[in-house]
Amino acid sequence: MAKTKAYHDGAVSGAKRTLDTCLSVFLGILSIIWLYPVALILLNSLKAETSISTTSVFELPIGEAFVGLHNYIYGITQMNFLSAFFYSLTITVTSVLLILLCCSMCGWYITRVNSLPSRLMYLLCVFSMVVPFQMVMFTLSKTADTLRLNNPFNICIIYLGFGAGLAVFMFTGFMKSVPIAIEEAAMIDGCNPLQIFFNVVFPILKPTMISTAILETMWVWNDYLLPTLVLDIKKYRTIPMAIQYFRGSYGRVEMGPMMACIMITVIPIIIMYLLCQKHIIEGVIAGAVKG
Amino acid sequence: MEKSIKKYWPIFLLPTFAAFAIGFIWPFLWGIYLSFHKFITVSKTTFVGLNNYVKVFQDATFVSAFWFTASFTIVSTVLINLIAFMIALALTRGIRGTNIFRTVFFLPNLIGGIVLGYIWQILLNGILTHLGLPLLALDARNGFWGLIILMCWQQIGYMMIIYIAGLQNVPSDLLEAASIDGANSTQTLLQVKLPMVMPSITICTFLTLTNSFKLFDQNLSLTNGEPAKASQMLALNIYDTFYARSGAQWKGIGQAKAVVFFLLVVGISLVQLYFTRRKEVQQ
């Protein structure tokens, strides 16, 4: 039996050899497909006005089309993309630090206390993820600028209130397997309950507030219809609403240095993916499992 | 000490709750109250009953839109979470160049709706144009399939990192036991392997199919409706109702729209929901 068993082994493993082999030359293809459209934007960016159109799309740009950084320079002062990149900055670093700290609060004491406003807020939690945000936009806005949280500064405010859900979700999730013990020997010690929250529980939910602010990142640095309906547009505008204001705005569209925009936003992006890639492939894999 | 944790509900709740009455609670609410008014100003409403929600149903481009919608989620979920599983089996096998696959199949997800649109829009313009076809402006069901493959672009990179993460977990007893029983690597992978990543699939089938259904920036970008509102799906069509239409009725139509909008979405992840957790095994 157990020699017949090492023959069919000998066997089965040339065969998966030249599987495996066969499978990662055509995933290797189907990677250099899956970059194309960003290589071709970065080649299309390189080159003279007249020289882009439907039919010359794929042309490399040499000789006469290539215009160097022309496009790109050219790009960022006409969209002001410095105030732009400032804005959406602000906007993404505000609104994520106070969710992480609101929501794990709110997480925590969700978890510990078990009364009705708790299972509330946890309910409603749950509920605001299914709900889309074509439901609330009208009003939001309105609400938005009766209250004056209509500029890049407390807009996170509204960010707190729409990303409340995920992230308190994240957190409860988390706690609900972290032993009691613990805070209750720092409560024995004398501590209060904020010294609780944030001399022992705040360590223990680092790998959570990592995951959570990856999700919420990803999704207020590229959301686009809130900041468009929230803030006013012509005094600030965050990147994804420059770029879209550039598309739709002028008579004829400047491909070239629209295509330098799209580089300069997504070049950040994949830098930052690349340093810190297992951090966000752990954060969606988290993110998944709890939602 | 949960006695002395609740005497600190200010502090810990109501940050939080404060936000999300602003944020969501109130806005809900007072959407579902408008959605019976018409309006030009919120602070003109006249009551109108159910007469928003009849005319959602005679508009003929809330049908055609939802139609749309429908097509693009059906298509879009099934393709993504097909070629997803698959490239997730592929790269589960342990096979060379693993990690470069798995960094570069996910990094589209990063990049934002609108600027994925763009960046489609110039490539897929420009294989028309080589074909010899209309443009994606110019044809809706160029734009139908230009939106397909932009989702699928998109999200087969999440999608696989999930199947991973569900794959990785299966124990390899089980797998082991398979193989000593003589199942061929088909039997293993459905009678094995399929069962036991069954919450993976429910999570990836929800996420395909609530955020095609919810599409919104990639449909502005990328055909933003053309031709005539062909291409248009149902969020970037409440939207068109509420800005983009004069007249004092619209604003009523659009917030009814978007609840039924609401309805719709809530009704199919709760289906979903039901069909693929009955499936799941305990582990």
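Numbering follows the first chain given and starts at 1. This one's a predicted model, so the numbers in the text were calculated from it and none came from an experiment. Note that the rigid core is defined as the largest set of C-alphas that superpose within 1.5 Å between two forms. What changes on going to the form predicted on its own:
Superposed on the core, the two forms barely differ at F169: its CA moves less than 2 Å between the two forms. The two forms, fitted on the rigid core, differ between the two forms by 2 Å or more at the CA of K47. Remark: with the core as the superposition reference, the CA shift of S88 between the two forms stays below 2 Å.
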Given for the second form:
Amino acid sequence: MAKTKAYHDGAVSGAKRTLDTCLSVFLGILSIIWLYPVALILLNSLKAETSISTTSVFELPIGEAFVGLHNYIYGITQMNFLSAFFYSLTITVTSVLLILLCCSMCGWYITRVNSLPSRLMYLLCVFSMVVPFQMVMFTLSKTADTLRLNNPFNICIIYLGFGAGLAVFMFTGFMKSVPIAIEEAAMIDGCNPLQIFFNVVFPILKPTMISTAILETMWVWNDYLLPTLVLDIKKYRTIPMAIQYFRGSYGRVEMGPMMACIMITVIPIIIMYLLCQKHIIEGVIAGAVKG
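Counterpart to the form predicted together with the partner chain, namely the form predicted on its own:
A lone chain is what you will see next.
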């Protein structure tokens, strides 16, 4: 009987190891597929313009095709990189901070005030995630002009509206797992609602706060359509908007500088994601599964 059990346990562990190996190989291949476009852009950003257009884009940048950092220097100079970087950074930082502050308070209110208006507010926030952007893009430009939201310092209000759905959903899901006894104890000690939120609730929200911040940052930083519709493109250009100006007349595209600028745009987000990916997974699980 003991031998039979040991044989069964060995077979199960062997099958589990085989499954884990197959899963690792599959995920490894999937990772290579995801990284392949980034590697392709990096290789071509080091090539001369003529080499990209006359030879295969899959060839390595060797010999006369290799121009080093020339495309990066040319791209930064032509697209006025410092100005575009300032506008992108301003929009991203202000938008993400506003989303985190307003949506965390909203999620806390919805969870703790269990009333019909709060439930309707939650349903509206969740419903906003499934509304296509194309449905509102035509009226959005006129509304932004009327309300003076068509500049890099006020566009964060528009991003708050579009980013609130996901953020409120995650904060509400996480708050359902937080015991209310902690807040009641703070209330007994004499804290008002604002003190309870910022001194008690806010530190507890750290995992979801970090994951939401990273997801929203990747969205706002890489967004092209919304700034193009709202901002005055002659005065304000974010990095994604500036990259598009490497497209010349008659369909000509300066591929080398464009790919160099794409790499400059992508690298900060990749580094940020790699450093914080653990917090993303923890926050998403905490906000979407609990409660």
